[in-house]
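Just the one chain here, laid out as C-alpha cells, in the form predicted alone.
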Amino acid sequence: MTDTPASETTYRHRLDERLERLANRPGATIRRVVRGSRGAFPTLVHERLTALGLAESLPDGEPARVEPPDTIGKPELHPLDFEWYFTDDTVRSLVRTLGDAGDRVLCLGTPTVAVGLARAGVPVTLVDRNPLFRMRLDDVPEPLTFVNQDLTEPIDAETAFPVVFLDPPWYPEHTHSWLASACRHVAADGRIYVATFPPLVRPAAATQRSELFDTIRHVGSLSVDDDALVYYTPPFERAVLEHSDVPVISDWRRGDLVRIDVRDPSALPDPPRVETGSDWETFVTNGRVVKLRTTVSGAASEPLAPIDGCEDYVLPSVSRRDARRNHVDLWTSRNRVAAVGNRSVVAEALELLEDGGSVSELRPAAFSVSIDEPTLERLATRLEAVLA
C-alpha cells in the first residue's frame, strides 16, 4: 500500500486534531505531546505544532535522559537491523505477561525480552538475525536457546510453543510474514503477542492496521492494549533529533500490544513476499556499528562522499520512505551516512579500524589497492566525521 495525496491530507488532519487536543491539556509540553502522538515522528509533530501556532507557547518539558540504560551495551543499535529495544520497565512488564501465559516462550526478534524471561527461569527460544546482541550481554542465561537467522526464512525450531511474542519491523508485510512464522510454531490453543505500530506512524498506518487485524482474526480473537510498549530512543534516532529543532526526547516511541487467543493457526492467509533490499557488510569499530552496502553505485567521484540533504553526514530521518536512503552506501549506528565511490578502499579502511587501528594511522601502504596520499587524507577526514 502506498500513501496517496488524499491519505496524506487525511493523515495531516487527524494528526493536527490530536496535537491540538494534547497541546491544550493542563501541563502540556513538547515532549508530552510527542509521546502522545501515536507514532508520528517528533520532527513532524514539531512541524505541525509550528504550523498550528502552538509550538512557541509550549515549554520543552523535562530534560531527556541521554545515556542508554545499563541493559543496552555496545555494539550500538542500528536502524538497518530495526533495532529499537524496549525500556527496562516494558521488559519487566512483558516478562510477567508472557511468563504467566505459558511455561515456554518463543521470542521473534525480541532479545531483551528473551533475556529477561531466561533470567526469570522461563525456558525461551530467541530467533534473531543479528548475532551482535550477544556482545551486548555479560552472559547469556542458560534457559535461553538462540537461533541466529533472518525471520523471513522458515525457522529451525520446535513447534507447539504455548506462547509466542514477536516485535517485527513496523510494516504490514513484515508483521504478516513474522506472524506466519509464529503460527507455524504456536500450540493450537496457545497465545501470540504482537508488538504493533500505532495508527499515526505514517499516512497509511490506520488502514494498514485495520487490514492487519482482519488478517489476524483468521487465527483467533484479538485484543489491543494501546501504548503498552515503550522503546528506548537509540543513538541513531537521537542523532536525528539532535540535528533538528525538536528537543531530544527519551523513550518517546510507543507501540501497541496485540494479544491473539489462537483458535486455528493454520487459517492464516499466505503472507506477502518481503523485499529484503540490499545486502550489507557489518563492521564494528569503537562500539559503532558500520554497514557498508555490498554493491555500491560507484557514482561518487571520491572513495567516500557526502550526500545532499545530510548535513554533517547525518541522515535526518529513520523512515523507509525517505528518498535519500537510495544514495546511502555507508550507514553508522549514529545515523551518519555517506556515498561510496570505491568500495574496496572503504572496506579495507573499515577492516583496519575494526582491528583496533585509528583513522590517523591510515597509510597508503596499508591498502592492497592503490590510493594516493591526497585521496587518503580526504578519505580519513571524511571517515573521522562519519564515525564521530
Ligand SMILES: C[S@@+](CC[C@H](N)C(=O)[O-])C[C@H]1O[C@@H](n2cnc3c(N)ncnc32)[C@H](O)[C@@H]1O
Given for the second form:
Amino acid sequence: MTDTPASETTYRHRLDERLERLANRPGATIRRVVRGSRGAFPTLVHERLTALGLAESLPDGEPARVEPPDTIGKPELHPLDFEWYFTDDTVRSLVRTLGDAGDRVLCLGTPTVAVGLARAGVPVTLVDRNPLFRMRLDDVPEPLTFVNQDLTEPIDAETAFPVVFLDPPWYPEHTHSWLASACRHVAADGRIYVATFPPLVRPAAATQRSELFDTIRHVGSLSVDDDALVYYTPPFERAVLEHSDVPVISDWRRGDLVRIDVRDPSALPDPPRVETGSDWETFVTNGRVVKLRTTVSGAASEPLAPIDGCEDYVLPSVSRRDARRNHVDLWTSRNRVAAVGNRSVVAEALELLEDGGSVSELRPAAFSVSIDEPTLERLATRLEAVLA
Ligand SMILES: C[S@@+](CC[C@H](N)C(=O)[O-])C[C@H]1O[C@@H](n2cnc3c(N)ncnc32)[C@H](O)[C@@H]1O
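Return the form predicted together with the named molecule of this protein as a structure block, the form predicted alone having already been given.
Everything in the complex follows now, all chains and molecules, and the chain you saw is the first one.
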C-alpha cells in the first residue's frame, strides 16, 4: 500500500476533521494540537490549521514539558538510523511493563529501554546496529548483552525469550521484518511488544496499520495502547521545526504500544524484503554525527555543494518521501545536507575533523589528491556551515 492521490484526499479530510476537533477544545494551543495529531508532522499540522483559518486564533502554548537529555559532547542522534529516543517517563513505564511481563527481555533497536531494564537489574539482550548508544547512555550496566548487528540479518542470540520488545522504523515492511526476528526468538507462550506508527503519520498509514494488525493476528491476540509512547524531539527534527512556522515542541511525537500474547510464533507470514538503501560511512566530530554516502553521484561540480530547496543546508523534512533526499550525499545529525562532487576530499576532511582538527587547519598538503587554494577555501566555508 503506497500513497495515492485518493488516499491523500481521504487523509487530508481525516486530518482536517481531527484538527478542527482539537482546535475547538477549551484551552487548545498549537502545541497541544500537534501532540494530539496522531503522527501528522507539525509543519503539515500548521499548514492545515492555517488553511482552515484556525492557526491565527491559537496561542503557541507552553514551550517545553520535558528537558531533552544531556547530549553535550556526545554523538547526536541521526535520522538515517531512525534515532528517535523515548522520553525518560516512557522508558520508566516500559521498564515496568516489560519487567513485569517476564524475567528476561530481548530488545530490538531499543537502546534506551535496554539500558533502563539493565539498570533495574533485569537481564536484557539488545540487538542494534549502532554501537554509538554506549557513548550516549553512560554507565551501561552488567546484565545487558549487546549484539551489534543489522536486524535485516538473522539474529545471533539465544531463543525462547519470555518477552521481546521492538521499535522498528515506522514503515510496515520494517515492522513485519523485525517482527519475524521477534517471532524466531520469543517463547511459544511469550509476549511481544511492538512500538507502532500512529494512523496519521502519512496518507497510507491507517491502511498499513490495519494490514499489519491482520498479519500480527496470525501469531496471537493483540491489544493496542494508543499514544502510550512519547519520544524526545531529536536535534535533526528540531532543526526542521526551527526552520518552519511551527514552534519547537520537545516531545510532540507519540507512538502506540501493541501487545501480542503469542500463541504460535511460527505462524507469521513471511515478511517482504526490506530495501536497505545506500551504504553510508559515519564520522563523529564535536558531537555531530556525519554520514557520507559510500558511493556519491559525483554530479556536483565542487567537492561540497548546496542542494536546491535546502536553505542554510537544512533539509526541511524528515520524510522518506521527500524527493530532495536523492541528492543528499552528506547528512548531519542537525539535518544539514549537501551534495558531494569529490568524495575522497570530503572524507579526508572529515577524518581530520574527527581526529580533533578544525576547519581552519585544512591545507592542500593534508589531502592525498591535489586541491587548489580557492576550492579548498570554498570547501572550508561550506563545511563550517554544514557542521553548524
Ligand atoms: C528505531 S529507533 C528506536 C529507539 C528507541 N525509541 C529507544 O528509545 O531506544 C532506533 C534504533 O534502531 C536501530 N536500528 C535502526 N535500523 C536498524 C537495523 N536495520 N538493524 C539494527 N538496528 C537498527 C538504531 O541504531 C537505533 O538505535
